[in-house]
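Heads up, the chain below is alone and in the form predicted on its own; it's given as structure tokens.
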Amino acid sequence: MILKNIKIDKIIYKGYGLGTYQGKKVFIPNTYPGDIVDGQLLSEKKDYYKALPVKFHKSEIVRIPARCPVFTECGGCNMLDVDYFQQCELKKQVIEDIYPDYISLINNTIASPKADQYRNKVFFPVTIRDKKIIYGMFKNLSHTVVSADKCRLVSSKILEIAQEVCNHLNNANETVYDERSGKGNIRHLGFRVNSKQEVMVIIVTNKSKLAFTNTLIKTLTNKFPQVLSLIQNINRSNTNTILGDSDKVLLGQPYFFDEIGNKEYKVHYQSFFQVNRQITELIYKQIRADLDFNSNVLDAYSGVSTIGIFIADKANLVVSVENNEWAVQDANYNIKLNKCNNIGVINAKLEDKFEEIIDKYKINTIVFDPPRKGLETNIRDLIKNSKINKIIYLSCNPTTQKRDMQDFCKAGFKLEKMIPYDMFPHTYHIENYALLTR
């Protein structure tokens, strides 16, 4: 069924254009405010449709060549056909739509210093195409893999290394994991790149055996001297989780060193580290600027303590709390590496140690960048009932962030500023920064 002449009124989070058809809302990807479009119906609910664009009658946004042969199929990008600075304006509009009562406090979106080839971490799913293993990205709304050999988000060198790994796997007659049958071996190819352009290569397998690894090591190190590590991660679980709990370090170490600003960090291949190094530095500088001198800071969901170390010289003390043991090991190393004498790291769930930390260290400021689901109700309650008077909240999901901040504002906090940062150019994703005080 074709829905005719839908006028797109605004863009909303997750990259959909929003219009109406016969009194119902219509969500259509790859459309923008001012478009008039026909849509192929995908699904119908009680009060909305989902559709795909099939014909454009009018557009107010100037579209540009997408520079990618699989742009309309691939789920990796959804704004590659729009001028980059127009993307930033659209992302500000998304935040304004989520926070209509705070429009005057919302800054312009801070653009990424690099719009292309900005990702320092990527995991490609693999598939069989023409009897050969290829790497790619998942097609929109599916687990079908489309080729990523022209991907704009990572460096051309990473694409070259990925292809070389695939060549080896094909020569070794390796098999691809099938999530329905549970058979096959190769699941993902992962790459992490540091500021020196040194590379960790991660091959995620279903089985413990990986064929002809010595040959692969020799090939990679001869052709790509920047490859420092080769890790086989073994994931036998039948889930969408990429990494498993066991691994084999085939070359080098399971970590490397990376930089944000003038700080250096040891990063394990399983540890969280922001994927866009340049924009992360701008965010951390903003956090530091909004921190009061001699604050007692709780750095929650701290990862390898990147934020805590970056702001330590302005704080009286910093307590980093992280549940991932690999990240905690790296954090302790990083604190010594950067000669920070006023940071401590606690390996725990935040809710288990929150009250003890607040009381013991007289915490008055909390900084966090929580998972996409936002903060659990019990965490919000603990913060509201504490003596914390400043919250610095960085979020990759502004919708769950809104829920959390509404809760804080009801408890007496006041939103002081909001800054969208474009951590992920060419995608709908937004990293939203908020400062609250009471």
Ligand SMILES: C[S@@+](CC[C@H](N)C(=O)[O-])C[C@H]1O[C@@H](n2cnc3c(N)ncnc32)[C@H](O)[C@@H]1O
Contents of the next structure:
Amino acid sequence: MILKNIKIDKIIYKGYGLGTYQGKKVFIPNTYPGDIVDGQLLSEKKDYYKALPVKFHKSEIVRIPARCPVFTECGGCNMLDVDYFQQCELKKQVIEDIYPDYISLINNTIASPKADQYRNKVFFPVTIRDKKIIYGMFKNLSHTVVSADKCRLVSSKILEIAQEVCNHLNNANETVYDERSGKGNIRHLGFRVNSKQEVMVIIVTNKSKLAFTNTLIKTLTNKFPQVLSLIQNINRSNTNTILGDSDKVLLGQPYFFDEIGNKEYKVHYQSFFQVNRQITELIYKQIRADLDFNSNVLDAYSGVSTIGIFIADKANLVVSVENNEWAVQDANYNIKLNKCNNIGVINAKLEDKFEEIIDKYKINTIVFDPPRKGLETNIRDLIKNSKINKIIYLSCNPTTQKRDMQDFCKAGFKLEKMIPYDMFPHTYHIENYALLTR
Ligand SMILES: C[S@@+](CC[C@H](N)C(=O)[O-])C[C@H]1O[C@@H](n2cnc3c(N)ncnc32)[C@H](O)[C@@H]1O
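Please give the other form, namely the form predicted in complex with the ligand, since only the form predicted on its own has been shown so far.
After this comes the whole thing, all chains and molecules, with the earlier chain placed first.
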């Protein structure tokens, strides 16, 4: 069924255009405010439709060539067909739509210094196409893989290395893991690149065997001197988690060194590190600028303690809390590497130790940088009666951030400013920065 002449009123988080058809909401991907489109009905719920655009009658936004052969098919990018600065404006509108009461406090989106080839980490799923293993990206909301050999988000060198690994896997008659049967071997090909363009290659397998690895090491190191390490990660679980717990380090070390600003960080391949180094530096500078001198800071969800180390010389003390053991090991190393003597790292789930930590270390300032699900309820509750007077909340999910901020506001905090950062150009994702005080 075709829904005719839907006028798109706004763009919402997750990249959908939102319009109405006969009084009911319609969500349509790849549409922008001002478009008038016909949509092919995909699904109907009590109070909304989902549709795919099939015919554009009018557009207010200027569309440009996407320069990607699989745009609209691939789940990686949503906005390749509009100018980059227009993307930033649309992302600001998305944040304004989520926070209508704070529009005057919302900054313009800070553009990424690099709009293309900005990702320093990627994990490609693999599939079989024409009897050959290829790497790619998942289609939107599915596990069908589309080829990523022209992907604009990562460097062309990574794409060349990924192709070389696929060539090897094909020559070695390797098989691709099938999530329904649990059979087959290769699950993902991962790449991490540091500021010196050195590369860690991670092959995620279902079995402990990987064919002819010595040949692969020789080929990779001959053709790509920037490849520092090759790791086989073994993931036997039947879940969507990419990495398993065991591995074999086939070449080099399972970590490398990276930089943000003038700080250096050791990063294990299992540790979190922001995917867009250039804009991360701008965000960390903003955090630093918004901190008061001599604060007692909780660096909550701290990864390899990147933020803690970046701000340590301005603080009285910093407590970094992180639950990933590899990241905690890196953080302890990084604190010495950067000669910080006022940071401690705690390996724990934040929700388990929050009360004890804010009490023991007389924390008055928190930098929250949680995963997408945001903060646990007990953390939000405990803030109310604490001595915390400043919160910086960096979030990759503005909807859970909004839920958490509502609780902070009930606890007497006031939003001072909000800054959307475009950590993920061409996609709907936004890194949203909020400063709250009381
Ligand atoms: C978005 S990353 C932020 C890392 C760091 N702030 C940075 O800028 O690189 C979130 C981090 O929280 C950690 N994490 C997830 N759940 C956690 C929890 N319940 N308690 C503590 N750390 C957690 C993850 O391992 C990850 O390193």
